[in-house]
Amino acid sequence: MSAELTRRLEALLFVAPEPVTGAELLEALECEPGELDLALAELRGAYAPGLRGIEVKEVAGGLTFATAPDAEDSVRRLLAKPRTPPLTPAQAETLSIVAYLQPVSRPEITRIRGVSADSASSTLLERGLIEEAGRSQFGAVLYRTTPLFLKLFGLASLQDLPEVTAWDPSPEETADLRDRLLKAGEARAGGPVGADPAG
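Could the structure of this chain by itself be given in the form predicted alone?
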């Protein structure tokens, strides 16, 4: 039990964004104070100063993992690099369409979204999340996700994508989706703005 509890304690400290109090750990681990003390002693031993690049620290009334003092310079240099900004809603929506329908063309993405996908697609290409995958029968460039997409989303393969059927939209979401699809269909019939008529 002690080894399993220590592993779970390690996982909690790893994922917690801020120091975790003893009371919070007892509640999450569903254990007795004595058991927590033993697990914590074991974890402190495994992460004793000088053994690893991180240590168990008591900060602001809670426990957390912190970098070892001799690693701080390297950590600062790494964190000083510009960070990749998160995806915008338009980029996330476009990436979802590519992930589930690949290979898919930009005009098809535009028809599904109801708005031009040019900017979002270009950004996803630049960031290496999608790539070209040939051409459609009408000559439009097709897109697919890249290995970087799988890595960033923690997927072993595209088969690990959540099932679309698991999404249960609210009545409001269903109505909004219906309106968008109707508008996309009307735009398709009249030639949607920003879409390549080659399809």
Given for the second form:
Amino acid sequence: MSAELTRRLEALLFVAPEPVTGAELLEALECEPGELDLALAELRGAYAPGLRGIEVKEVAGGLTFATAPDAEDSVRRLLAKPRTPPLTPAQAETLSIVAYLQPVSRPEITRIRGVSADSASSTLLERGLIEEAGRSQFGAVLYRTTPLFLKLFGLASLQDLPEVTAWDPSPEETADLRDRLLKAGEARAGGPVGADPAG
Amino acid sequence: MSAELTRRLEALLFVAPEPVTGAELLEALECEPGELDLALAELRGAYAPGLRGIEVKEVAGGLTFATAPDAEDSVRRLLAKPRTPPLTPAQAETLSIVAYLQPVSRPEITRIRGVSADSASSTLLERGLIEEAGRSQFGAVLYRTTPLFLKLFGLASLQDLPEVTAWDPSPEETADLRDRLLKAGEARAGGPVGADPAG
Amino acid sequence: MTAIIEELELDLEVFTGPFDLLLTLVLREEVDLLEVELADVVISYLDVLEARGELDLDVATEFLVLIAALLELKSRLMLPREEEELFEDFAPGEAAEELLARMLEARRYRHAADHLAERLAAEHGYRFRAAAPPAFLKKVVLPDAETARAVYDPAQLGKAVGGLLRLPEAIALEHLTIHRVTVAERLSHLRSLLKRGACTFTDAVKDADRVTVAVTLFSLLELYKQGEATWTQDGTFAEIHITPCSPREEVIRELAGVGA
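Since we've got the form predicted alone here, give me the form predicted together with a further copy of the same chain too.
Below: every chain and molecule of the assembly, starting with the one above.
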């Protein structure tokens, strides 16, 4: 393949994000239908199935390149390898609240974080780290962690979560973890804090 | 070209949205480095410049296909999109300072250019050629170049930029410049130029 | 130095002659930089550029680098005298060296810029593919509970929850001086103004800060409520005209006149 028209045709099919119609090709290549037919035949020959890693395909009323079917496994390994991206700070916070307090509702998570947890909890749901666990008495959806969560954190069970006291900045507090988290969250959000009603 | 590995390599380069590194190729193709080298040589041969409408390019730390430059006119007619406009002198100067000194802050760029780089750096940011890279100790935003910069400038890595001192004047020229700075007006200083140093 | 800089003739208060001569005299401290109006130098330069039809600051960087360096020198000289030792170090020769270094640095990147522009032009014809990944890859394959391996550190969870337990420190306001304005103060201010007849809101809050303006408005409402004043405003943001309603003598006389 070296005819200049065929080379330009190849470039067009390569670079076009969508299948290209014959009319579009004629206009872009500024050639006659007969010339295009010849170039196309040459290109089809060069990319006949089995010869190369790419094939010329006719789809949706146009021409396009596609990867050869037998390269699919490699392509999948390259582009679709299962990924476990690092947790963002918002996701880590949301996940820790669910892990320690489960089952817990989204409004509670929001109150504890002081800011909305909607986007973070959607991502965690999508990735299968948390799942729905019924509804609270007020009708809010409750969340809990999944077996995948335990696997990804290398935990045998929820009992293996790190002791909160190791990270606890206020060990003198004796109240329940949930209450303390809520109190701290409300202080962050600028809401009423028991200690300083005037503030 | 028909070796199965070369065909799969071709499919990967075709389908990947960004340049693919050697490590990624090895993993996706599940082959040895030696085998990859052979396949790559075969592919480069098949796509040697001038042969086809597509070429293999090494940019931004990886391999990718790009259309052959002589197909540009047809491509432009097909995609009906103007090329990215060339750089203005201010943009080119700002970009070269970022490329060589990265990470570098806007005040530093301004100091070197002697004139504000705000508009130029905004445009470069918008076009994705530079990006923010944290903050300096004084709180100024730092900039660095992006992978798109490497791609558009056909650079495999920043190492491919020529040494910036390559453009320094020779020692004689520098001495001459220094002389002129100090003595340019000397001759005229003696003459009747209406200078009034005492004023 | 470029031709234009060499051609630049100046006619300043303290100096008449070519720019490069001025530069030399400044560097030799024969002309006091503090007395040179650098803005006038810039204007002269712009005039030259304009006369030549080359009014393009993008290509004028050499001059700009020189002027910027002179400005920096001048600003250093303008520092308070206590900083004397700072420019004692700064011998005329060093000033020239610094100017030279600036010019070389700017020149370096200007040439690098030319190189980059050439590179970009050379790459002009190459186009990269921008198609979406094939349909069979659209669905992201996530690991399932069977095959997943531990990738996250449980300490991350403890740290996150510990951070959430932290009560934020109360915001300290001691360092702020709170400007206190009372309604009572503003009421008496308004009443004293109104004793002299009608006034505008602008008169009442002349040069006052925002808090005072707000409290004055409250006081005005209070006066209205008490029946001591009425006000009119022709439109949004228009002037507010305040009229006293107190039964002052002339008002009573006027009312009596109207009544008769």
